[in-house]
Each structure stands twice: as structure tokens, then as C-alpha cells.
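Shown next as C-alpha cells: one chain only, the form predicted on its own.
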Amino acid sequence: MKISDMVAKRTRRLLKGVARSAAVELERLRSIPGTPEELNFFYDVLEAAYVRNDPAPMLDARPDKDLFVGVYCMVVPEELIYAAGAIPVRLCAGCFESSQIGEDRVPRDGCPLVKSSMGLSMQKGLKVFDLCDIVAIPTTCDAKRKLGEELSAFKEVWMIETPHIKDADFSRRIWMEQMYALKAKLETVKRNGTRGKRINARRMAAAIQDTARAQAEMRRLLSLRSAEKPLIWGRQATAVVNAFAYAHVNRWTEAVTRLNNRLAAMAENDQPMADSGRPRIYIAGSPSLFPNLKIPTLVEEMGGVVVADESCAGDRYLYDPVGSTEKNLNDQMLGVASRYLAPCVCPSFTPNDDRLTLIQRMITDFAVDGVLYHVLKGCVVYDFEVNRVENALRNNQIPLLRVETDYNPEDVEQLRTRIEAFIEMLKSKRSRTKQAVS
């Protein structure tokens, strides 16, 4: 067999696989009792880019016109990338067909994000990959630095040196200069015959504010999803969140406004999607990226409602605004380049009390019975912190339960049980409690 039908015959097993996870994760979602309706502009965005492998129509994109950016965390400014005229792209990956490849060149217990990431696009035929004229990454780990250089062999690679001491002098000034880097290079892109445009100020403002209303309507539907009745799951909140990714942020804006609107009429009539005995669970660590929800997904199945999270690629992703309304660019870019850094509470920066602060306030906010904490195996940051988050849970007597786990689907049986035991060792608490108010 000739390499070129070897290679053709291995992509089309990746997609292959990819697309029957995805389909199987959907049809999960799609199939909880009284699921609303307008949930299904989320499941097809997840679709058009993992089963049908079509996404440039949720994008709205033109294939072979527009200027596509990569990016990686969510440190990089989507802001800077819409004003330069280009469509980002979120990277971030959660296919465990892909993390195999991406083995080749990452450890064999490297992060399986970054090794899913990595294999999709060593192995060319997803396109939401193949699309990205340039794929921008923070070194906010080590993962993320070391995926740069090896992601630079298959793709243009532009590395945002960040800060690991968000409050000093030099810190804000290096990020800084990053911005104004990452700008002269969006404008500078090419790609057959179209560049990137020059940002200016009233570009700026545009996407500042497309930006804002789609974390209005985020903070919305954390807001909604506090509710003492459970108003929808924690998973199909994640997919929600997920799909931003892979939207164009007007498009995805709209759908979520029509959300929730009809989450605050299903409140309004008394309607919930769940009942208010359920453990009511916080997921913080690493995130859960489509379609790899197994921990929301057997959180729920078990007995519990996921409330929030503190996930890079959940609830924290879209919930700060750019404070700055300014009409100057460079105030702009300051106000741009500060809501990326000073409020991420990543374990990768240090001292990182923040965190915790956050974490607490969620807690109460969400009336929070208890937290699971997720570790993706390798992911050595956020297992680092988790002492220091059951230490400061201890205090408001919230249990913690940690689990680690990668994309493989082998362990669901066991963090099956897991998990199950420690819902109902909530539930009883729960129970113990209400007796003794009584």
C-alpha cells in the first residue's frame, strides 16, 4: 500500500471515530426529558463540527475568503481577533480517537488535551483544524509551551509569552507589549490574497461589544442556573458553553438570549428540569470539553445536578467583561489586555488566592452541597492546588472529591462508583441536616 493511502486510510479512521463519539454524545444530550428546544442551535454547532464536519456555516464563514486564527486557554483576546477582521477558533480539544495520536509526539502522560489537540492536527481532515491560517498560544503551561514547538512543525505558531505573577509592574508591562505583538501580527496575516485589517479604534469597539453581550447573556445564565430549582443540567450547560467555540459570537449570542428567555419562563411558571432533592455539585479543575463529558454527565446520572463550574472552558470562559468603554485605542488595548490577565484565576499563576475566593463565593451563590474536583491526568496545576481547595472547603464543611481521569472511556465504570458513593453520602448529609432543622 502506497504512504498516500496508508495516510488516507488513517484519517478517514480518525474521523470516523471522532464523529461516532460525537454523534453518541449528542444523541445523549438530545435525549433528556423535556430538553427546550432552543438547546438545539448548541447540539448543532457541536455537530456541523465533529460528525458532519461542516463548520464554517456557524461560523459564519467563507471557507476559502476569511482569515481563521487557532487559539488555545482563554487568555488569548477574541477581541483583537474579530477587529483584525479574522474568526477565532478554539482549539482545545477533548476526542480520545485524536489523543492517541497525538501520543506520536506527546508523553504518554502528558496532558490529553494537549494530546488530542496535537492529533488532530498532525492528522489533517477535521476542519475546524484545518481551517486555522495561524494558531495562537499562551504559555500558560508547560503543555501549552511545549505543544507550541511541536504544533509549529504542521502549523504557523504565534507564542503569547504570559505572565505567571499577574500583580506586578514588570508582568503588566510584558503582557502589554504581548497584546501589541499579537495585534501587528493579526494584521499582518495572509492567506491567499486576503490580510488581516489594520485595527483601529472603531473596529476595536465592535467586537469589544459583540463581545460584552455575549458575557451579559453568559453571566445571565449562571444567574438563572442558581436557582434553588434546577432550571437546566450541568452538561447541557457545558455543551452551551463548548459551542462558543466553534460559533461565530453573534450567532451564539442570539441563541443564548433565546435560552434564556425560556429558562427564566420555565422559573416564572414552575417548571424545572430537575427536582431540588438532587445534591446540587460544583465541578472545579480541569475542564470538559466536548465530547469528552463523562464527569457532568455521570455526576447526573448518579443522582446530582451540576450547578457551575470553575472551568476554562465553562463558566469562567465568557464571565468577565473588558471594563474599559474608552473610544481610544490604546485605552482599548489596556482594557483588553487586563481583563485577559487580572481576573483569570488559572492554577498556572501564582500566588493564586484568587482562586479560592472565587471558588468560595460560588459555593454560597450556588448553594453548593459539594465539589468534585477534576484532575486530567497530567495536568499538574490543577492537581498542585487541590490541598488548598479541600483545606478551604473544610471550613464550610463542604466535602470534596477528587477524581483523575483522562479521555479513555475505560473508566467510566469506576469513576461510576465513585461518584455514586459520594452523591449519596451527600444525600445523607443533606437528609441529617434537614432532620435536625426539623
Second form
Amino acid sequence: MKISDMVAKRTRRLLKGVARSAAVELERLRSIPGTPEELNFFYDVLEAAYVRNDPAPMLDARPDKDLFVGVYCMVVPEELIYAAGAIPVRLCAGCFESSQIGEDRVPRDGCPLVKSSMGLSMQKGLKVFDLCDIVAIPTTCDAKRKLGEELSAFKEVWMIETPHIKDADFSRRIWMEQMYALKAKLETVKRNGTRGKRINARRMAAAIQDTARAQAEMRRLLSLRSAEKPLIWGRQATAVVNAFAYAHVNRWTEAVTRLNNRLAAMAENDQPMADSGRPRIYIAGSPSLFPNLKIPTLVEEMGGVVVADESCAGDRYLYDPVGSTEKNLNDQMLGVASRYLAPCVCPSFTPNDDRLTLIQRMITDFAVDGVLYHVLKGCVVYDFEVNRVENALRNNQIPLLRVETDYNPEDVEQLRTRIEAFIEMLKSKRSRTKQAVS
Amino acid sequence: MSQTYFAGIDAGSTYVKAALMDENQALVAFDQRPTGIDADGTSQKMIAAMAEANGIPADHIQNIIATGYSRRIISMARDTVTEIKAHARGAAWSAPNSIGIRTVIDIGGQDSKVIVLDGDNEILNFAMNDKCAAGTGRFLESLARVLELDISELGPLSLQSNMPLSINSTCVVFAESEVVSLVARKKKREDIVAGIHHSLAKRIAAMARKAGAQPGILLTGGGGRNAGIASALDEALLMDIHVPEYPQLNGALGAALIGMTED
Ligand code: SF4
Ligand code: SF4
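Could I have the structure of this protein in the form predicted in complex with its partner chain, to go alongside the form predicted on its own above?
Entire complex below, previous chain first.
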């Protein structure tokens, strides 16, 4: 067999595997009883990206004409990309199949997120990856830093030096420099005769406004999720936020607005999605990325309900708005830059006490009963902070369960037993507090 | 007046254990059989046999709760609970001389767990070793095979040792070859076996410390029948280890007790 035939065969196999896992996960989501039709948009977006392999329409883009910029993590400002007339696609991946391929270039102890993204970049075929003309990667954690270097064998890579001591003056300086460098880069990206547009105040204002609308709806969704009677399952909400990566911001915002209206109506008519007897779980730690929704799914199958999470591909992704009302470009740049650095509580930053404050606030706002701490195998930064989080929670008497896993489905049954026991424990704790009160 | 009874089935990966209790929490009968391929069928036979031997009509068994790895396939069970909850619940009943139990260490065939309880027997925390054979009964089984010993001989033999050897690998495969080379070097079998127990105890003690183990420790599961493990754990944790009369039955007892109160 010719080498090119072998590669083609391998690609077909990978795409088939990815499509199958994604389809299984989507089927599981779609068959949740009482699913409101307003969720279909998000499932369609994920289906377009992973099952049908035709993401362009959902991104409102023309695959042959538009510029696509792949981004990693949540510190790359999508406003800048939109303002340059390009389409951002977040590439942090959750596919088990490609994580195995990625192991050719990522060491065994690397996290599955990086392995999975690596695999999909190496073995071309999946359009969300192939479409990207350039990938912007921040130097957040070690894995992302080295990922950028490895990926440059396949793609044009633009590294964004991300300072780790957020509060220092020099960090703000470095970050501003990095933002201006990214801006200049985006303005000169070229493809098939298309070139990045000049980023001016008008285009920036429009991009900031579009993203702000998305963020506002995201916060509205969160406040709906704080209801005592749960209106939406956590795994559904995770899919909603995951879909942001592969949809045009305005289309996504419209869909979330419709969803929020529906949830508000459900609250109004007292038609919750789940009963209020379920322990309320907050998922902390590494992100759950479609199709790997293992953790929220297990929590809810075993009797809990995920009311919020702090993941960078979940509730934290779109939480903070840009604080700029000025109409001149410098202020806009400053506003955007600060929004992506200052409030980010990713554990690659240090010191990171902000994260403890955020978690404690969420625990109170969402009346959380227990925290499930998700560590993707090899994710040292999140695992490092588990003790600090556990100690902080001890004061609030909130139990924490740490689970370490990757994208391999083989440990589901073992995880199930532990998660079920955790939920049982929270249930009996709940009924005791109720007894004590009455 | 007819008595009512409650049954607990602990369908583990290697054995099914069943306990039958009356409404006063007295143990009426118990049974243990290899799980085989049909855990459901096995448990039905066990319950039927226990009822018949004690002249109890089937409808006097008011509630059956299943726990253990295969709990979901036990069709007679009205409800299921995790092993963690069952063991926590069984602890107070199983505790010898009514000692206050604050930590249950369960060493089973395929996994081991540590459950930390508060003063009211509610679960505070738990930890499980569920990924590999290290720290489980399987670790002992494979090493017993290498030494051509029956698993039941390990405990008494290791207590004769004055100088336990050290087995460094926690991985069964490597531990096996260490044991083989100790045998080849004509080391005493009791010292090797004691070394094996210490290696296992070290692993479990680390897990117990991490989970926040408190004095008042109950050792259950197959591990509870092995005096060598109890003594090695005592040394590794520097805490007294209490062994119940029926260590392997603790999960099934807990399940039966849960069936009595939770309707
Ligand atoms: S936690 Fe931080 S470094 Fe890790 S994937 Fe998320 S944004 Fe990136
Ligand atoms: S923060 Fe953790 S999960 Fe995210 S890329 Fe880094 S190592 Fe992987």
C-alpha cells in the first residue's frame, strides 16, 4: 500500500471513530426526557462539527473564502479575531480517539486535552481543525506551551506569552504588548487572496458588543440555573457552552436567548427539569469537553444535579464582560486585554487566591451541597490546587470528591461507584440537616 | 404474631455474601458463594436456601437490599446501595465489644476502600483503590500462588515471622518476580509472606491517612480474615485494628440494616 493510502485510511478510521463517539453522546443528550427543543441548536452545532464534519454553516462562514483562527484556552480575545473579520474556533478537544493518536507526540503523562487536540491536528480530516489558517496558543500551562511548539510542524502557530503573576505591573505591560502583537498578526493573516481586516475602533466596538451580548445571556443562563428547582441538567448546560466554540457568536447568542426564555417560562409555570431533592453539585477542575461529558453525566445519572461549574470550557468561559465604554481603540484594547487576564482564575496563574474566592462565592450563590473535583490525568496545575480548595471548603463544610480520569471510557464503572457513594453521602447529610431544622 | 425478616445481598466480584436478619437486628442466617457468571441466580438460590433452612416463608422477608459490584443485576432486591454506604452502616453492628468505629477499612478481592465516619456513623469521607490489584485480595492471591500456598495459610504463617522481608513493588507483576527471587535465595517463607502483608498494609495505610482515618478502625472483607494483614496494618497506621466476627459479611449486614430503616 502506498503511504498516502495508508494515511487516508487512518484518517477515515479516526473520523469514523470520532463521529461515532460524538453521535452516541448526542443521542444520550437528545433522549433526556423533557428536553426543550431550544437545546437542539447546540446539539446541531456539535453534530455539524464532529458527526457531519461540516462546521462552516454553523460558524456563518464560507470555508473557501473566510479566515479561520484556531484558539486554545480562554485567554485569547475572540473580539480581536472577529474585529479582524476572521472566525475564531476553539480547539481544546475532548475526543478519546484522537488522544491516542496524539500520544505519538505528547508524552504519556501529558493531559488528554492536549493529546486529543494534537491528534486531530496531526491526522488531518476533521474540518474544525483543518479550516484554521493559524492557531493562537497562550503559554498558560506547560502542556499548552509545548503543544504550541509541536503543532508548528503542522500549522502556523502564534504563541501568546501569558504572564503568570497576574497582579504585577510588568504582567500588564507584557500582556498589552502581546495583545497588540496579536492584533498586528491578525491584520496580516492571508489565505486564498483574503486578508485580515484592519482592526479599527468601529469594528472593535461591534465585536465587543456581540461578545457582550453572549456574555450577558450566559450570565442569565447561570442565574436561571441557581433556581432551587433545577431548570436544566448540568450536562445539557455543558453542551450549550461547548457549542460556543463552533458557532458564530451571534447565532449562539440568539439560541441561548431562546433557551433562557424557555427556562424562565418553565420556572414561571413551576415545571422544573429535575426535582429539588437531588444534591446540588459544583464541578471544579479540568474542563469537560464534548464528547467527553463523562463527569457531569455520571453525577446526574447517579442522582445529583450539576448546578454550576468553574471550567474554562463551561461557566467560567463567558462569565466576565469587557469593561470598556470608550470608543477609541486604545481603550478598547485595554478593556479587552484586562477582561481576558485579570478575572481568569485558571490554575496556571500564581498566586491564585481569586480562584478560592470564586469557588466560595459560587458555593453560596448556587446552594451547593458538594464539589466534584475533576482532574484530567496529567493536569498538574489543577491537581496542585485540590488541597487548597478542599481546605477552603472545609470552613463551609462542603465535602469534595476528587476524581482523576482521562477520555478513555473504560473507567466509567469504577467512577460510577465512587460518584454514587458521594451522592449518597450528600443525600444523607441533607436529610440530617433537614431533620435538625424541623 | 409472625416475625418479619430483612436480607442484604453483597454481590461482589468474586463472592456473593448474603445476610438474613430479624426485625430485632439479630443475625438469623448467612451464606457466601462464588459469584460465578450468574450473580442474580446465585443470590436467589442463597436467599431461598437460608429461608428454607430456618423455616421462614418467603413473604416474611420484608425487604431485600443489594450492594456490591453486581448490585444492579440482583432482581430480588427492592433497592441498591453502594458498598460504601453498606459498609458504613454495618460497622456499628459488626464492631466487636461495641467499640466506637470511626474508620472502616475493607479489603476485598478486587478493590479496597477506606470509609471515615463521624460519631453518628455518618460518612465523612471515603477513598477507594479501584484501578489495579495492588492493595487488594488479588495481590495476595497471586503471590500465594507463587509460594504454592492456600490464601488461608498466609495469615498464620506470617505471624511466625520475626524478620519480615521487604517487597518493594506494589504492582503484582513485579512483586511476583521479587517473591520468586526471594524463594530462589532460600529466604524463609514466613518472612516473605510477612513482607507481602507489610507491602499491602503500607499501601492501604497511605490511602487511609489521605482519607483522614480516625482511631477506632474496623477491618472488613476478605482481608479481615487474615491476621497477618491486621497486624501489619496495626504497625503501619499505629492504630488498633478491630476485626469483626464476620468480616466478609459487613456489607451484606449493612444492606440488610438499611432495608430495615429505609422504606
Ligand atoms: S485551565 Fe487554563 S490552561 Fe488549562 S485549558 Fe483552561 S484556560 Fe487553558
Ligand atoms: S490546564 Fe490541565 S487540562 Fe488544561 S491543557 Fe493544561 S494540563 Fe491540560
